[in-house]
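Starting off, we have a lone chain in the form predicted alone, written out as structure tokens.
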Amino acid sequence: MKIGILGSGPVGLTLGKGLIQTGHHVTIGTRNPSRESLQQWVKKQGKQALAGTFRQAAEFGELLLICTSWPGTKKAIEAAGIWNFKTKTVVDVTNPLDGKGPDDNGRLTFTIGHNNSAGEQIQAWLPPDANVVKALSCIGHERMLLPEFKEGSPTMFIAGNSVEAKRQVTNLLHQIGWDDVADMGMIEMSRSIEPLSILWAAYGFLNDSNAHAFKLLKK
């Protein structure tokens, strides 16, 4: 599959690497595709990797991932061309963070209140027939690929309005090592999924760790 990734930070590059390793072709979209470090990344990944503008990545991808920092997300979508999202599955990996980092207790702060979410906002910015699926927002990039823990397989929580889009995203998650995927319902459930990133980051801050994840236990 051709996959376009908006965002060339650690999250976008980590997921790009994992998707290439599972056989997909990836174009990373960014403001500065000629950046030397990004070009070196592309060279290292091989012929299945490309770097381009946000628009080139959105045009390329049959499925799109949004991995931008929250303050730049709307501008990245606009630069990509709203029409390039039509009818596509769009994986929202963002969290609506204010960009200030953790406070003295390791707590991050969202810019969106409890009555909205990044997932809902992105769905509202895109054409009605674009199918946003919230996923991969409750784990650090260091553990996004092949997450293995001695206590078992962690759970990835997803949400979205399209059953078919969620099936497609679930298949991709399985390919990169997420054996346990929990469908939490419509895109509005992003309001409950996204705050898990605050818990994840706070535990990591207080325990100097990125080797942790969430697990939904079922009897």
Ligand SMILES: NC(=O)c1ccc[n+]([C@@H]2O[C@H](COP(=O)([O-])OP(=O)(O)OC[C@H]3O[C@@H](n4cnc5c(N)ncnc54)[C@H](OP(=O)(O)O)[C@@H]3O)[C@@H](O)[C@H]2O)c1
The other form holds:
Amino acid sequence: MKIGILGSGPVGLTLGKGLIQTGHHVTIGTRNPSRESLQQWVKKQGKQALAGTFRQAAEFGELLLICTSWPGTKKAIEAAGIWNFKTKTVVDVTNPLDGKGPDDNGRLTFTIGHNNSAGEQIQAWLPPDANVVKALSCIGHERMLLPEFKEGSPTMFIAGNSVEAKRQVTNLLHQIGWDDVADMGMIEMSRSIEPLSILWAAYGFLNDSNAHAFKLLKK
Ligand SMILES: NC(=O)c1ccc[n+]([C@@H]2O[C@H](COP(=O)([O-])OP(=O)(O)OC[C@H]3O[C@@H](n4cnc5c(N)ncnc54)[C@H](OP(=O)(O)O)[C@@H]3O)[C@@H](O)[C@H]2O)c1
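Same protein, the form predicted in complex with the named molecule this time rather than the form predicted alone?
After this comes the whole thing, all chains and molecules, with the earlier chain placed first.
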């Protein structure tokens, strides 16, 4: 499948690599497609990889991933052209962080409080027939692909309004190694999923770790 990834940071490139390895074709969208390090990344991935503008990536993708910094997300969507999201599944990987880093307790802060979420905000910015699915926001990029731990497979929590879009994203998650996907309901549930990133990061700061993940234990 043709996948457009808005964002050329660690998350965009990690997911791009993983999706290419599972047979997909990927265009990474960025403000600066000619960046040397990005061109090298494209070369290394081979024929299934391209880099382009946000618009080119959004035009290319039958399915789109949003992997931009929170302050840059609305700008990236506007640069991509909101009509390019119509009828598509849109995976929202963002966390609405204020960018100030952790406080003395290792706690990151969201810019939009806890009565809203990036997932809902992005759904509202896009055409109504674009189907946003929150996913992959509560794991560091280092463990986004094939997340195997000695205690077993971690859980990926997703949310979105379209059952079909969530089915599609669940399939993609299975392809990149997430065996356990928990559908938490409508996109509003992003309010509960996104703060897991604060918890994930706090554990990381306190234990100097990026090798941890969440698991939902079931009877
Ligand atoms: N890092 C992680 O482990 C992790 C894990 C889970 C979720 N997340 C979330 O995933 C998202 C991406 O994180 P990241 O660590 O890969 O990188 P990041 O530094 O948060 O974001 C990099 C991307 O944001 C774009 N961007 C920044 N400012 C912009 C602006 N003014 N206008 C348009 N685009 C702008 C950059 O565009 P250019 O390509 O043009 O520079 C780049 O593609 C974030 O929302 C983050 O919270 C991160």
